[in-house]
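Presented below, as structure tokens, is a lone chain in the form predicted on its own.
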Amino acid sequence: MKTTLQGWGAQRRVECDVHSPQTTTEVTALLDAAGTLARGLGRSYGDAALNEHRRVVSMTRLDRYLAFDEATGVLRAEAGVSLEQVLRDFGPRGFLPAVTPGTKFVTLGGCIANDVHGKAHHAQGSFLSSVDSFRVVTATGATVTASRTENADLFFASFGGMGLLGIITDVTLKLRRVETTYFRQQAIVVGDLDAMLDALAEHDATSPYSVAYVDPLATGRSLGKGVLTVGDHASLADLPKAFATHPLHVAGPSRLGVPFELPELTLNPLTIRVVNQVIQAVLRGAKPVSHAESFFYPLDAIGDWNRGYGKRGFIQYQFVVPLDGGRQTLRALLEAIVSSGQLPFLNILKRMGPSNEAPLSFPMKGYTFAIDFPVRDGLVALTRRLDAMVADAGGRTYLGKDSWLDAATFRRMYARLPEWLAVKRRWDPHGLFTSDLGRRLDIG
């Protein structure tokens, strides 16, 4: 069916040939030599889940659980199962996703394709760390199992491989056993960038979860000021009486939402300043114990929140740079943004742990910033400048959030790309699996 699709950032809208299979057999029948791409819930921000004028296989109807071991927390589920489903169905049983990004509206297959990470990467790694194996339809139409010991090259290359090696049909992963679905948390108000980075380093050893909100409008000596939030899973003993009655509570669907795309003039210096003042006040006043959903997924409380950026959409520019020289690099990047005249709406800073075995996985030991920009004239030029600065510093941008990175700079950022391309040639020699992002970066 010809359908218009967009990424979560909604900067591009393209027509694709969309099909929604319910079985692996139906998936295999949909392979198209003209180009095929699997798509989950469409939360990649740019063009990673777009395949203009070509086939898109929507995996959301392959959303069944296949097996669960209560003793080990090992779940086998189809690739279209979302983290929201896992939270809703297994939270009341004392299990949560072991690794989760900032939204629960992502599929297991999408989590692998992007090798998602969360607020605890420095302590727990990326999604790869929680997955034992998966099954994938390859370019020949065969369904194979990939794990650390079986077809290991395909296994590792699929994490961060952006769906360009095959269509994952089911996943075996470990869930995290918890006593409660609540979090202990602490808010730390920080006055500048150096103090923020010091605070992140200080709490790395004591708090597995940490994330910093950085005021996007702060300049001069206040550049980098914000609120650092650290936390960990709450035990039964940590809960106040109001929560102790239902320690494994899971919230229902949000009743709030943005009903339509707001006018572009809605986001202006005044409204951005007001909204950010509200965000800071909320973070500073956070209670010592909060629900896991508000800790992990604050924006999920507002349905279709991306519409707030208007018809031109937005980008989330996420990069990571090494710890060595990172302070100077971050300062230079933030100053470049301030001097550009572009107004970021949201700045989120975290520390990351070491890279993993996946050649195109984004995380590396260093500092990562995720910055939301409404699309305005001149923004592409700014991101080109930032891309060059990140690459010069030995860092990289996140393909799951990317919109405009060029192929040459991509190759500078991802030193292990030749290793990934060798896997691509082995498993998909004729380039059956492709996407708008893949063609833009000349990898599929």
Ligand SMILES: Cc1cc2nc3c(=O)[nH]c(=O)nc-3n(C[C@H](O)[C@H](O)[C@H](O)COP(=O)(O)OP(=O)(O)OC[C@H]3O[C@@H](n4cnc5c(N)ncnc54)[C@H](O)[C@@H]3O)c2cc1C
Contents of the next structure:
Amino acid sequence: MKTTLQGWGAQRRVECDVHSPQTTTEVTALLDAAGTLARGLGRSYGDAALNEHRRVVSMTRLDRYLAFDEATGVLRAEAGVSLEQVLRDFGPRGFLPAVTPGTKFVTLGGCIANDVHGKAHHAQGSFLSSVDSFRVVTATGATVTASRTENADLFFASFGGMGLLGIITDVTLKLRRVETTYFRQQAIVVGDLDAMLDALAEHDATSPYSVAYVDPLATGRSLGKGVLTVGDHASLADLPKAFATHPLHVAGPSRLGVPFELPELTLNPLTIRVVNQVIQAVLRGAKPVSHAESFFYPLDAIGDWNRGYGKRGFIQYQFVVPLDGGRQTLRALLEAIVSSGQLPFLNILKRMGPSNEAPLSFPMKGYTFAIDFPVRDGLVALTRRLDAMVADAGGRTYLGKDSWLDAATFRRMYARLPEWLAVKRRWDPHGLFTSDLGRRLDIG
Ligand SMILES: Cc1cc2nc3c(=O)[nH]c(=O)nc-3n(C[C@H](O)[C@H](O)[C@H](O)COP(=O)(O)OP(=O)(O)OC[C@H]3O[C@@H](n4cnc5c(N)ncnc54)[C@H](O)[C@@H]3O)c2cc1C
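Provide the structure of the form predicted together with this ligand, given the form predicted on its own shown above.
Now the full complex is given, and it begins with the chain already shown.
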């Protein structure tokens, strides 16, 4: 059916031929030689889940659980199951997703295709670390199992593979056993970039979860100031009385929402300053124990918050640069942003742990920074400048957030691309799996 789709940043709307199968057999029947792409909940910001004038296989109706082993926490589920479902259904039984991004409205298939990372990357790795195996409909129509020991090339290349190797239909993954669905957390106010990077290094050694919010409008000696939040799962003994009666509590869906796109004028330097001051005050005043949902997914409390950026939409620009030389690179990138006249809105900084076996996985040991920008004239020119600086520093940008990266700079950023392309040629020699992002970056 012809349907207009967009990425989470809503900067482009494109017409696609969308189908919503309920079984693997139906998925196989939908393979279209003119170009096919799986789509999850559309939380990628740019064009990763768009396939203009071509087929899109929406996976959200393949959302059943297939098996669960309470003793090991191993879950087998269809690829359209979301982390929201997993939290809601397994939280009360004492299990949470082992690795989660900053929103729970993502599918298991989408988490594999972007090899998503969370606030504990330095301690726990990315989504790959929690997955044992999956089944995938390949370009010939055959469904194969991929794991570390079976079709291992397809397994690893699918993490960060942007859906361009096949359609994942079900996933076997390990959930994390927890005593409570709460978090212990501590907020640390930090005055500048050097102090922030020192604080991240110090706390990453002891706290599995950490994330820094950096004031996007701070300049000069205050550049990089913000609030670092560190934490870990709370045990029963950590809970105050009010929470201890329901230690595995999970809340229902939020009712708050942004009902329509706000006019673009809503965001200007003044409103951005005010909103960011409010955010910093909320972070500074955070309670020592909070629920996992507010710790992991602060933005999910407001449905459709992406509409708040107005009709031209927004981008999130996320990059990672190596630790070596990282301070200077971060400073140069932040200065380029602050002096650009664009409106950086939310700045999130983290240290990442080492990269993994997946050739196109984004994380690498270094500093990662994510910044939201409402789309305005001149923004593409800024991101091109930033892309070049990131590539020169040996870093890369995150495809799950990307909108405008060009193929040549992408090749400079992802040195293991030739390895991934060899897997693509083996499993999809005629390029059946394709997307707007794949064609833009010349990978599918
Ligand atoms: C508020 C917010 C916070 C976020 N925070 C983080 C974060 O902290 N860390 C992080 O890593 N990411 C983060 N993201 C990005 C998000 O986690 C990823 O974009 C994720 O892949 C989205 O999952 P989805 O189900 O919506 O997939 P979609 O966006 O619909 O698709 C993403 C990719 O997955 C492919 N795909 C989907 N399903 C399948 C399947 N069954 N088989 C094969 N390919 C498939 C698609 O083709 C596409 O290439 C955030 C996004 C938002 C909106």
